[in-house]
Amino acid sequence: MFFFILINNNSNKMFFLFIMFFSTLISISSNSWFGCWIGLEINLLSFIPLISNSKNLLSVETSLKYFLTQSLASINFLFMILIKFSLLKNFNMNNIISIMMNSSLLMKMGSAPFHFWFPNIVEGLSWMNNFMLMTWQKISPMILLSYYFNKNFLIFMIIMNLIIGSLGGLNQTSLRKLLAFSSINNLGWMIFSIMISENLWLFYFLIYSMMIFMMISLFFLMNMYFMNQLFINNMNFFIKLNLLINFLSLGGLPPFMGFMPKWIIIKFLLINKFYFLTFIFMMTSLIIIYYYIRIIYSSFMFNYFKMKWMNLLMKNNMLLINLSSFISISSMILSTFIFM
């Protein structure tokens, strides 16, 4: 749906979109660190034309901020690769170098404590660009992170992501920033899943992308950017129900789809006696579910006048939204039978 809108708007953007896809493939299939770095750079240079819009000053500022943060992370990454090649034999593990390389990749993803650019940039992007930033742009840094990581450092970073992602979203009124902090929290889960296995990470990533796509398509179709718009619009009951299902699924509440990969990760944590980490994972998920329920509860309770312009986009696309919510509920019920 988004891609058709993109083609209609600008065929040049389609060209950059394909370069963005292929640059990720270059990065993750390269057999040298330099190839990985080149893939990341092409990815950066193809994403900036997608997010910049000369008619919108905020978007120009956003693309400049994105360029500066990403180039800083890239310089750091390249510097560490050069040091690794010149000072060490290829297979030596060095704590400082691995921490520095991990830090630059975490900064590229917008992970805490290098997350300060992320909510800021998300605020200046359209919903479609947000979807790409929160999903596709995380693939190559995440795969590169799995090649060479410092376990203790990453566990500390996971805890930071979980805490900042859950507490940061508490006082947000912008839906884009809310999804940005939710993305930071989910990044903690994703980093831990890639430390377990790449298949588990792929499974988590696909389900997370699907949930984010449902949320973003709902907000995109209703033209919503701030929380008070959810209260003002006297929406169709089914739309509110879809919002409820998708929010709770994103928070990871059973019996919705978002709980499934979190369940597997928690099971792994308990088997391997990571009790403190399990406690943090579960408590931060509770905080996130709390502020999702707070939004949904308010939008269900408040009743305002119906807006005329609300019916414009929604009539044609209700089938897609209802189908996505049905998948969200049914997939978890089916998956419970797998574990029985």
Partner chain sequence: MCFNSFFFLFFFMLINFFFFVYFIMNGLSVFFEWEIISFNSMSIVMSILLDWMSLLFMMFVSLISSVVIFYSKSYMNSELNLNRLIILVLMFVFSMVLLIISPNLISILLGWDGLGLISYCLVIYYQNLKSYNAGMLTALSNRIGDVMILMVICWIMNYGSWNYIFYFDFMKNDYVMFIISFMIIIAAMTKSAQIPFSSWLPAAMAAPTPVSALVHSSTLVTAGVYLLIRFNYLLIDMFFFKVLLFLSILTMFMSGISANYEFDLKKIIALSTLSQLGLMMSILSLGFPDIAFFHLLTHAMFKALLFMCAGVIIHMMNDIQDIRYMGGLSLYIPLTSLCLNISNLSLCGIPFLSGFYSKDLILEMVSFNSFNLMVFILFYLSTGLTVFYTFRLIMYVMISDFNLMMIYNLYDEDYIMLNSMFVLLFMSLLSGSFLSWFIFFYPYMIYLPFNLKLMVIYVSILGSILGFMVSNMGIYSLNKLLLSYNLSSFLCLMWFMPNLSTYGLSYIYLNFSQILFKNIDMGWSEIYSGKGIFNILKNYSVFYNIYQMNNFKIYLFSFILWFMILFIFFFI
The other form holds:
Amino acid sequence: MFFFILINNNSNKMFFLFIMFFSTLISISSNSWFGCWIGLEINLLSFIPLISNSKNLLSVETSLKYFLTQSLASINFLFMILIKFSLLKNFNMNNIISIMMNSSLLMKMGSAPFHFWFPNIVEGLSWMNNFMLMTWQKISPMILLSYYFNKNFLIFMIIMNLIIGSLGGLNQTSLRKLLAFSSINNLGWMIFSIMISENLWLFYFLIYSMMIFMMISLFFLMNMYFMNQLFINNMNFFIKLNLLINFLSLGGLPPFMGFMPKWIIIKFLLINKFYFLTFIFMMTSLIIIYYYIRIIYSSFMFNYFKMKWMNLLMKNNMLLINLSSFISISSMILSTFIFM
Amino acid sequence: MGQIMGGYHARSVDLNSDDNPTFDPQAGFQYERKQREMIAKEEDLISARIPNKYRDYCAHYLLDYQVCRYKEMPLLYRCAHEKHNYLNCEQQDYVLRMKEFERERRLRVRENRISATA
Amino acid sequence: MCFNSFFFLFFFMLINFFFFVYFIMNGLSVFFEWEIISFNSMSIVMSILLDWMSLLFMMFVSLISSVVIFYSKSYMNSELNLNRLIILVLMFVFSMVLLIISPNLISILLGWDGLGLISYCLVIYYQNLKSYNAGMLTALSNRIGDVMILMVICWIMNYGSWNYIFYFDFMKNDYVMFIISFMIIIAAMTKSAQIPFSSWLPAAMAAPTPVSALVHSSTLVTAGVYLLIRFNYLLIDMFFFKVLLFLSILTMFMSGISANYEFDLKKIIALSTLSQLGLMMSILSLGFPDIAFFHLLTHAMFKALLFMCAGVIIHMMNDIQDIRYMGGLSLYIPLTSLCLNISNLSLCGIPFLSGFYSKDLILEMVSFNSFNLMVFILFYLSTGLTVFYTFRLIMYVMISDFNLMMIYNLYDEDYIMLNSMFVLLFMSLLSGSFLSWFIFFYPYMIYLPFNLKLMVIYVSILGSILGFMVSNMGIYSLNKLLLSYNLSSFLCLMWFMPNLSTYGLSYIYLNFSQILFKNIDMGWSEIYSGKGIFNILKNYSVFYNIYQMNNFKIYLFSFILWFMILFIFFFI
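Could you switch over to the form predicted together with the partner chain, since the one displayed so far is the form predicted on its own?
Zooming out: every chain and molecule, the one shown earlier first.
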């Protein structure tokens, strides 16, 4: 986020960024469903100027698509709130209204089965906007989800998230879409963590956003949007290593940082006897790691081409890259020293 | 090898090479046969730590040979006389056992002949 | 490096000799124990047993290895990396010494495995295809013995420690000891190349000649015999000892016959080593371990000398090992042929050379004690065969005409090689009588009829006459043996054991594993995991993409549809 602030040389966009932050806070901390809805609306309205850039036709179209889907979801959310207030006086969470409220929030987040807009829009945004979309925009729908959710519906949604996130990413070559599907997959993990406790969700979300930040900043600095751009052979070795570590960490491979939240969630899964769900979590994780490793393997080992006229010099940013590698590798081990 | 043929020859009277003599030791001899006695003393054999199978009636020659071996080591060709004595005694003992075996066989054959005609 | 190790080993030999005389004089045997680690109730202890037998064997091993290293300074002087060979030989000697002095199975295993591994490294020293194959055959045959010793280690844990010498008298009737004795016999059979495992010894002649002189004549192949001599009190009444008798006399016989058909100089010597090993094993399994030890030592002397002479001859023949190219060498290389003749005659058991004392004693013990007719016949027949191939070798190499080239210069005066051969010549002449004084504490009395006593001489004369007649070949000689092609190839190719050990054992499994690999590894298991699952997932992903790449309006419309359905359900 600091990067976003730092590279934003447009003061208007800075203004909208701050409004977006405040809108999330409004949505989270209100004690009435109306306040939540207001926060969501302001979020939508402040995000649109951030992503629209009148010089680029693709980003205009993207912002329009974003506006349409999110506003549809907000309208539905408002409607369901009003029906709940007027017609439903109990606090039982296992009813159809909760399903409807949850589905509108899920559409806001970009979770399956309402996720079809998500890869499309991600394809049209720049990396920093993607980062905003994938991390910050998920906060308020998630927290609102935790206030009123239907357990059975959400479990079904989790399964759909996992499967679609893993299967959809198999056939992609664009890095943005790849990270989009990975984000959908991680949404499944996060929704489950919401069902356990909000604290757990916060933990998962923070680590996930840190990992996404490291990946996206790497891609942003190298200005890479597609998979075939990763096969440049004269990349600095540390950049490739950082790529490897971050991808594996995102996939949840043990000594890296991304394993820890997944581990804790699996522990909670097993404690609460969600055995079949554990199996699905595992298997889809496997598929995701497969296509991460496919990318890294190609970029590490194959000798595609070596460009003579463009050398990837990243001297000024090596600090960030090395720091992110170090954090990814060592944080799990260091956390055991600190917390145990 | 000769023992096998000799042993084979004695099967017809049911005599194996491990059997003890069953007849009277004095039968058929003009002179008086004495029991053989050990010349080497028991405590000498024990203190020289001679294995059990070598403690036979020639053990005194063996003790002399061991004494000579210990004294003349490493020039052991000088003990040839004691070794020759021992081997001679062993050979005499072997011949004696061969003769006892043959005597036993003949006495059995004779007994069979006597009991066949009777 | 050569000189240093030669002096070191020679000095070691002298130390061993003096300690041997001291120990045998006073009847001492020393058992060292060093405690390496001691935990609460477990302790790891390294123990060394020094008695006259191990000191004597160490003396012989260090003598032969010092002489061989000195010899290889001149024999392998064109070798660039001679230091590697010397280091390998030194490691070999170290493993052998470890095997000799160890009273427990773990250090025996260290020495045994070290011997097997280093003999593999030495056999493949010349890196060509034949050496690789020979090394593989050697290493894998020896490996079977290693596995057997490992299993003995497991089984003897039942008794609490690995010091086998303490358990012989007490546990003789135990079921565990039965299994241990079976495995020890098989381990000794693999190392000493008895009948099921005897194909590696002629093949291991691909090693350099000094290595063969050390390894395949006196140390490696006698390690099995030495192990059985140490285990002798355990094995005496067991059934497998009789099986070992049967197999070892067959080995003796088989290698004697096969040596008559061979034309490669080193292979003839290897087969004669095999025959003498069979002799050692058979006299051991008849219950006379000290005579077996005696023959082991004297055989080591003259066999190492024989290999060294063969090395000199091979050098002179321009690296040709085929005896059909040699002939009349006794005229040109008198000193080497002196050594060759003495070692050959000692091998035959000509009176008062060193081989006579051990071989004649063995044959007389076989005649004196009551054994089987087959044992008797095969012993004497093998002795006759020994003389047969020895005289054939002498006729081919020494006596006939020179067959290699028209103009030749046979150079004998390589004094480094000659001096090393003279040391062994001296020992091979004297060690027979010298050892026969020391080893036999209680003399063997032998009383034989006249003809039985002379049976050895009859068989030797017969064998020498046959050896002379067989090698009288001219240009016009017909090879009538080819008329009985099956029988002669059976007898000549070591009763087909090399083929059985290599191709016969591996053919079925390789064939079967090809079928398995093609059908299962590359076939069904790829479909049910691996590629198959990947294809399924890929198809799912492609199928999903059809839904993903769609008109945006349809997404929004589907969302509205979902809500309408839910709304209807709400009001039902």
